[in-house]
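Encoded as structure tokens, the following chain is the form predicted alone, with no partner shown.
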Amino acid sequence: MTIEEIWENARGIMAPKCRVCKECNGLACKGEIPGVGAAGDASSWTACTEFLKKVKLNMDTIYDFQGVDTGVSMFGRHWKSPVFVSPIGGISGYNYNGAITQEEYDRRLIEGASAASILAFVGDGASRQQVKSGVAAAVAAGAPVVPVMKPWKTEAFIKRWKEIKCGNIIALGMDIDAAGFANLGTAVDSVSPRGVAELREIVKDAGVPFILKGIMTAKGAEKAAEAGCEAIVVSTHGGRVIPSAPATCSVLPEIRAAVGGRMKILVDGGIRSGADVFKALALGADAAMIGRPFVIAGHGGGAEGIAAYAEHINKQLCNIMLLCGAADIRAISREMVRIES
């Protein structure tokens, strides 16, 4: 099954909520769900895609070639690629059209990610069942997983964590930017921003590496490090929680400068190709996360589609690394890209 075939299959299955656009830039779905309905003006999403277009690659093929290795080690495991799957929920509800259930998507996601040797993150929602679904799929497949939970009040967060805790979970995340996410509906009163002391309590209780998702400033990254987080995800929740935010990849250099090697930095937002992944790593990320294209791949090709898309992106990344003189992920540097005004 080719990527083109997977996308064509998905186009018929996912209508009308997702158009499976050739360029996923937030323009066709402006003001809609699962587009940029919460932020309204689409600016935070399109900022990501437009910024990445301005980042150019510096080609250099004069070197002693010894092969290319895209592998990366993180959270105690080694992965084939620095491309991870973003947590996405609402498959059968408010985000997508219900062509498949959340449980079926999670099964396809976990099986496909496992086959491709990449890490899958699974999402949370107002219902406890959503995050349980992703964890259950990982248990059934004997695969690793990272659940990302909403910033519930501390007692509720810890209670939900205890309900899903198991050996398949290699790290735990909180998408703290969901403190202002209207899609939680009546549950929105149960989420809120978190102070460093509260986060430290949650991190300590987790007992696994903790990831804070929704960090957009150097100051925020430093506070996450202070709270004991092992990693952060630079993210604006797909541009859906706040208008007029900068591009996620544009803030990577200042965040990396602030935290150095104290924590892993992941990033999402408009990353749609192996070249985009390379750009993100050159600007300071340790790994990149992709969301909706994996949902499309799962709808259009099942677990096989998930694995095929992961392989497709990794092959692109491998080719860019070869052309820019990076033998492995650690060799990707700021000097390999330039930003045009």
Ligand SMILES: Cc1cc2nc3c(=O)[nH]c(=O)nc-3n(C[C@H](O)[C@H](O)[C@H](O)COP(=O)(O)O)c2cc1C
Given for the second form:
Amino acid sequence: MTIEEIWENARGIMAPKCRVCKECNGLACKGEIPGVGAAGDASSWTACTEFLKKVKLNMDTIYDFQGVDTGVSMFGRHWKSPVFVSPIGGISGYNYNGAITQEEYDRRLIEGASAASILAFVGDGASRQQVKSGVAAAVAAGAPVVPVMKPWKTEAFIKRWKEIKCGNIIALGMDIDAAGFANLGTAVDSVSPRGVAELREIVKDAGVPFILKGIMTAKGAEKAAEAGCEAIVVSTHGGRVIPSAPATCSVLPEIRAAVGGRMKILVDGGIRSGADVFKALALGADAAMIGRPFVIAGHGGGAEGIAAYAEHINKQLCNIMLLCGAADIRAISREMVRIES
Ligand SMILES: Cc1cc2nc3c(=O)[nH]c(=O)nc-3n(C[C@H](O)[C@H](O)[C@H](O)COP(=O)(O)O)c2cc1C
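Could I see the form predicted together with the named molecule next, after the form predicted alone?
Let us now look at the entire complex, which starts with that chain.
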């Protein structure tokens, strides 16, 4: 199956909520779910795609070529590519059109990610079933997974964590920016911001590497490090929680400068090609994540579609690395890109 065939198939399946645009950039679905959801406008999402267009690649092919390696080690495992799958919930209900269930998407996602040797994150929602569904899919496939739980009140968070804890979970995440859903009448309530001391308690209780998702400032990243997090995801939830946020990749340099090598930095939001992944890594990320296009790939091509899309992005990344003179992921550096105003 080619990427074009997967997208064509998805177009027939995902209407009317997702139009399966050639370029998934938030313009056609502005102000709608799955475009933006709670944030009300598309500004924080389109900021990401617009910023990435301004980041240019510095080509240099004069060097002794020994091949290109896109492998990365993270959370105790080796991955073929630094491109992971962002957690996406509400597949069968409020976000998409219900053509497939959350369970079916999670099965396709985990099997596809596993085939491509990349890491899949799975989402959480008001229903306890949602986070369990992603974990169950990983258990069934014997694959690793990172569930990202909502910032439920600490007692409820720990209780839910105990319900899902198992050997397939190689790290636990919290999408702390989902605190913004509390007052918006969405399906998610009983969530709130969390202080460093309370986070430290949650991180300690987890017993696996902890990841905070939804960090957008150097100060926030420092607090995550103080709480004992192993990684953060620089993210605005795909522009769904707050309007007028800066592009996620634009804040990477200041966040990297603040935390140095203390934490792994992942980023998502509008990343759509191997070139975008390269830009994110050059600006300070250790890995990039992609959300909505994997949902399209899963609808249009099943597990095979997920794996094919992951391979497609990784091939593009490989090619950009070759053209910019980066033999491996660690060799991708700030001077390999320039930002045009
Ligand atoms: C429909 C939809 C549902 C999402 N559900 C979750 C979720 O349950 N948990 C979470 O941490 N993030 C969730 N996100 C945010 C994604 O994980 C991710 O941050 C975002 O989609 C990345 O941007 P991209 O889609 O432009 O690649 C959701 C995003 C969308 C579009």
